[in-house]
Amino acid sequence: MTQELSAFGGNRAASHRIAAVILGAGKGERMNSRLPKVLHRIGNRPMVLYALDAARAAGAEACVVVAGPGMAGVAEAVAPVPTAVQAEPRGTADAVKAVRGRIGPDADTVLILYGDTPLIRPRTLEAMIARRRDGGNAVVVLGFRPADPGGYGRLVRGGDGSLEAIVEAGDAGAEQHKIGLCNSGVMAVDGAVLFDLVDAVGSDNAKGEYYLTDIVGIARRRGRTSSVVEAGPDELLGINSREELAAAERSFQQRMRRAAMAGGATLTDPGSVWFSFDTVLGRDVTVGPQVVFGPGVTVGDEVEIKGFCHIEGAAIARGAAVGPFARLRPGAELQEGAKVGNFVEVKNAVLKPDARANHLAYLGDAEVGAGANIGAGTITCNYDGFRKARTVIGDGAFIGSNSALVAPVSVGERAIVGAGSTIDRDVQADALALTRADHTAVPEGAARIRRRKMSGTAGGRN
């Protein structure tokens, strides 16, 4: 049994009347990068896609991503989800206005999330949706209590626990600065009034921007209530710098490690194992220290992956063994019971059941038959400088150490290739193939060479 590791578990809501807006127009100047901030990667995936996934898992049928001018890469990354462009950076309320006409009038709840807050969980959004509906709230804001409230906006609540206002840090007074409950920016808003509220937002504040947070006060003045749902700070890590990106990656990896172990995998040194967003591990898998899973890896039950391996775009079947110090590149497939040992690299190659390449080999663009043995130092010469070609090794074949198989070439079933051979033509089944220079031995030749060398250097050493 296999399971996809998920750092973001949640149950899809039943309603078809939920929409989501993902704000991703920020340039991220503190990232010091040409890449739009929301395209920087967590778990080998653009961070904006995590917010999208969370919204969809919480039941959002219609999603729109807001990008800035010249951010074609964002549109490409989120496709087929549509994008809207915020022409000028005039604040979060203005960004929401950019999706007018993209969100249908039948959406009774609109989630507003941020593309640079990738760790939010679907169950948190589900709680916000339920609070908005059950309480008849115009707005539900996601709050959290950071260790250092610093520059976060403060959530001001009334005596009945309802949310009265959100005050930006730059506009907060001394008493408001003492409030520990802070604004994450994530909201669930009544779709019937969303655009009426954002149209009423002004820019009379320290930055002269249109703050989405103002809709709480506007709704209150119109006789509508707002509320707060709290989440842990680990869900709400906003990313504005490379340092914060690294912190979010660490948090993501911790989630993935916990999910792996809960799913039946043993990680002998969890903190040194690194996962991608789509890593799939089976039950009773053992993963040694310093293993890195790139994108596209599926591992079956009862596989052992020893330390210091790098695996990407590979499928490893039940009972196979990998490493230590092995590299599986995209297109690598290890079938049941196959073994790849230390300092073996496999790329776009299939090792059939019980095939073995135990050490010091390169297998590229190849098929290795069931039960075949690949000796140390063997390489498939798959590239001639112009094109790639394939090597096929039959079931039960034995490839001796330090052999070079020059593709395109095939080695038949049960054939033997002698150590040190260069094979550039097909080998028939059950044949023995050898390509070795004649052995020449000169009696006392080594002694004569030493005497000659020593006499030539006499007096030249001190």
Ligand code: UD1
Given for the second form:
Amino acid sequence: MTQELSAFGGNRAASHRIAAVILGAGKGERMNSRLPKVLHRIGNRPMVLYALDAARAAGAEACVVVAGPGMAGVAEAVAPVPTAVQAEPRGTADAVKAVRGRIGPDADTVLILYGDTPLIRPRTLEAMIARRRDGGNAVVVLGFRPADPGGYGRLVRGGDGSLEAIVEAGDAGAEQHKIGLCNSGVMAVDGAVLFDLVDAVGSDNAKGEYYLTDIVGIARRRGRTSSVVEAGPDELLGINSREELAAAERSFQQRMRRAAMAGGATLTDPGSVWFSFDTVLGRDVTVGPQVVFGPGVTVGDEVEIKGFCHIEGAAIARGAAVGPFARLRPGAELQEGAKVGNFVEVKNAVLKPDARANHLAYLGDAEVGAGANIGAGTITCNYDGFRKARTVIGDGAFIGSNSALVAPVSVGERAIVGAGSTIDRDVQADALALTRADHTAVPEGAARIRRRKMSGTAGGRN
Ligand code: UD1
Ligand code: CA
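Having seen the form predicted on its own, could you give me the form predicted in complex with the named molecule?
The next block holds the full complex; its first chain is the one shown before.
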């Protein structure tokens, strides 16, 4: 019984004729980065993919992401979802124009999301779609009440609660600044009028940009109503700076931790465990403090992960034990009951059932047989400076402490490698292999040395 942790909740059945546009062409200057803003990562995944997933989970069939010129990375990240290019970042309305001809008027509702707002939930989008259809609204805007409305656009409502206009912070008067209800940026627009509305947007405003937010006022002047759906600020944090990126990451991690615990995992110190978007935990898994899950980790039922482990690209089967202080790198596979203890690094290596490497070892490009024991200080020497090679250790083999296994090499089933050996030839099943300088013991030798060193001194240590 495993579950993929989801920070967003389940998805419902797809509705028909919903399209989505994800805007990601802004320069993101406040990030102060060479990387386009929407490629910065949340939960180890480019943030633009979250808005995209939410739109699809809410039933959007046709999705297009708007990127800037030279943002090939964005197209790569979202593929196979197509990208449209906005030639210049002239504002959010101009960005929507870039998808003309890509999203037809046959879409009854077009969702518009910002690539820099990754925490949005599908059910919120579903509520917006329903409001758009049921009320015959031209535009439904997702509003929220942030603790600090600061630079967000303000939602101006009429006496009947309908949405009359959106005023950008830079263009708002003193009275409008006091409005606490803000524009999240997310909209559901009647597909039949979307491009008529954005074509009517001008750029006579504080920033000299084409504001998508103007379509609400324009629709109203054309006799069409608009409406607001509200959601919590935790879903709608927009990321414009590294600080906001960190805040969104915290919020995302909180969701993942809650999902992990709801799914039957014990997190001793939830706040210090970090998940990736795709972490999968089984039931009755225990995770100690300060554990980091990189991408691509699957953990079976009843696994114990002790504190201070770093795990990435690894599959850990039922009943296995990891840590404390273990590092599992991509391609690590711990089969049932396998054990990896402190200061052990595993990369591209399989530990078959009940195999153990309890302390201080490097297992790379290796196969460790069922029930085999890897002594402290064992190193698989998988790299000769030119190429990588494999080490294969048979079932029930015993590798003594401080052994170097020079790959390619194999150690047969039940074989024993004596401590301190350097093994560069295959060891047969049931054999004992030992490479060790002869032991020399000189009776009384230590005592003689001590007497010699101490003669001529005052008898003290030196
Ligand atoms: C926008 C809204 C504001 C809202 C806020 C919520 C407008 C005019 N303002 O302001 O009302 O409160 O989001 O976070 O829409 N983008 C393009 N092309 C452009 C400009 C922007 O694709 O020419 C994209 C950006 O990549 C980003 C999104 O649109 O994903 C929002 O742009 P941004 O500049 O961050 O808008 P805000 O000033 O935050
Ligand atoms: Ca923004």
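Numbering follows the first chain given and starts at 1. C-alpha atoms forming the largest set that superposes within 1.5 Å between two forms make up the rigid core. From a predicted model like this one, the values you see are computed outputs, not experimental measurements.
- In the rigid-core superposition between the two forms, residue position Ala446 carries a C-alpha shift of 3.9 Å.
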